[in-house]
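Take a look at this single chain, the form predicted alone, given in structure tokens.
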Amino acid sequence: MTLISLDLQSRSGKTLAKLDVDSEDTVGQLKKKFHAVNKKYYPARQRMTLPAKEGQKSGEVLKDSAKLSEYGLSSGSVVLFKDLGTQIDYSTVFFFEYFGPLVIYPLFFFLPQIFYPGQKALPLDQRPLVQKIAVAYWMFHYAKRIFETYFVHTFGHATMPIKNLFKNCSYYYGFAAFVAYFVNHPAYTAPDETLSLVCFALAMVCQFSNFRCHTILSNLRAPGETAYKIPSGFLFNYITCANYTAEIWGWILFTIGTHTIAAGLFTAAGAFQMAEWARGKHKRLQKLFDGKDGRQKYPKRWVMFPPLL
């Protein structure tokens, strides 16, 4: 047991607290001690880093589970603090992200008189089959996402900044209304029915494939484990982010099945964001599993969307 005194500073260099801790304490315990000094900054709101070394833009982020001694901290060492802002549970954010589209899209289908004033909408039983299948597919997708949020997904972080709730909800709610407006419009011209049926049948295959990928990721680590592991099995034997592959193909087929530009824009926007995430994850896994010093070598795989990426 070695007691040390750490100088906790803001990024501007202002000392926020002098904390006496055991060098064998974890970073998580350090955060709790700072919270005891300043109640505003609960642990999930804190990010602690080492000062940047020469040539670095920023210092190493301290992991909650790591011991202070692992970072070579001693009495007088400086630890930098960043306020991450008000936090909210990941599951809560995901629920509101997905609940909105689940409700918004069918409103355009069931209540056209509200959204298309002056337009004469056909009775429900006379609507094109494509519109009926599209609303069912859309609702299934977001109901599945809510189910996965509470019963499948495991989150690497417990919380995220509350501002993300408004940003993410704006994206999902806006696109839900945008796509629903055009697919359910009274003047909508349905494409060939057989083509649409084939597209939506294949899209459902993508939905279940996506679910299978998510269950593989959820079972990747044993309870309590936090280290990165290489996903394997099913599509992960060939693609790093196979869950994104199935997701994107599902929306591509939705776009073809409905023949709407709005759905195509929604698909393109989602694919662009997922491609950024996928590249980052692929590079991170390649770096972690480099085959050196006894480490496993990351196998050659597509990033997300063979043969393009």
Contents of the next structure:
Amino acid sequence: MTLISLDLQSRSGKTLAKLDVDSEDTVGQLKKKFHAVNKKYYPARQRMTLPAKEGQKSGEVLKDSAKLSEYGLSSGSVVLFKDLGTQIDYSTVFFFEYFGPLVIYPLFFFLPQIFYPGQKALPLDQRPLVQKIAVAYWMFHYAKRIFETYFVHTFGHATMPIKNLFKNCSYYYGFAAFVAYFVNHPAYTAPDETLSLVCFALAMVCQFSNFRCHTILSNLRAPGETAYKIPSGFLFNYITCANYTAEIWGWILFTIGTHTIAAGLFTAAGAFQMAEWARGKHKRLQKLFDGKDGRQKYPKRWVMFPPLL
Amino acid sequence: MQQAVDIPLKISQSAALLEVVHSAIGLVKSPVAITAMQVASRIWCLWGIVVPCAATVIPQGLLTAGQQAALGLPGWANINFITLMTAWACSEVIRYGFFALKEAFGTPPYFATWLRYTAFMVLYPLGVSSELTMAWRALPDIKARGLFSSTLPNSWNWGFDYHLVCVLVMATYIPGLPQLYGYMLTQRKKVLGGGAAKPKAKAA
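Could you present the same protein in the form predicted in complex with the partner chain, rather than the form predicted alone shown above?
Starting with the chain above, the whole complex follows.
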């Protein structure tokens, strides 16, 4: 229990505030103190780091849950502040990302007179079976994602910069319109009906697999735990990011079931991004679980998509 | 003139794709997005406009062949194609000349650095206006020929209106040019803004 006075500075060395805290306080409490001094910078927007040491490009980032004493901070210590910009909840971003496609795709199915002006569209009951299955599957997929956002996922970070909201929504809304336009087009050519039915049945299996993967991941940590754990059970025994495997296969089956190139491009774009994330996660887990000093050794597993990755 | 530049132009501009690769794998410091934007626009202009629509865009640009001759301008190609070649060629010579000197001598002569971070102020607008003019000339031809386009119905339900895509690409130049130009201006300030004294001292 030592009272210390910290010198909070901007990157350019200007003192922003002198904060009186207890050395046993957490970084999170320090951030709350600064927020009280400067109403603009709510804690989620604050990044605090130690000054860079010799040879470092930038100093160590202070974790919210850690105590100030863990970083060797004492009276007069300098802590550097960075504004992360307007932040938005992960769950809020996810909601808007997924709500768009949920609404946009069916618009093309139900309102052809608006989206295909001047073209004769079949009345709803005469539409090819696959168009009806596709719209139902698409809406189920995004409703499932919204459900998972609020009831399944546990987020490693609470917020992200707000410009991600616009970037992500552009991606999801853009592709939703792109795929919906072609699948629901009046000049749509349906593939063999049996093929479509088989593909969508398998795709639903993928949806349930993906859901199971998500529940396994969310149960890895007890509430409050922040440590990384090795996922196991179900497909995780063989693949690090088994949830992505199921997701990608779901979209591949959607593409084959609808015989639509636009869906294929959407699948490829998603797979590309997921591969990047999966590689990062796989590397991180391998590095953390190196088998030394009593730590587990990360088992040999596929990254995301056997036999390619 | 077209015959003279044809092959070297195609090879050198296509080779520019490597620049994006080098930037992506971290071999060079340039940001991938900026490099990709630059290379993409040149590749599109060359392979998507000039090559497929050569018969339409080379003889005439903003001015028809007749108008050009009346003004006493050279007759081997339309003035916009000439400015396009000039802008691209000058940019590449200056840039690669700068890189080559940097590799050979460690620090390039100040003149090369100055040129590399100043010439863009004229060459960017010149290049962009030339690229857009060529595209604008090609549009009716693209539409009439249904170039690179496919229509529904087909078994994989793919439709592609290249004419529309070209219009959209041209529209992206509106936010694109300020971004690229702004990036070069910031680079210029960073590299040249340090003052003439530094590079002279280094060269000595």
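Numbering follows the first chain given and starts at 1. So that the term is clear: the rigid core is the largest set of C-alpha atoms that superpose within 1.5 Å between two forms. Values in this document were obtained by computation on a predicted structure and should not be read as measured data.
- Lys53 lies in a different rigid part from Pro186 when the motion between the two forms is split into two rigid parts.
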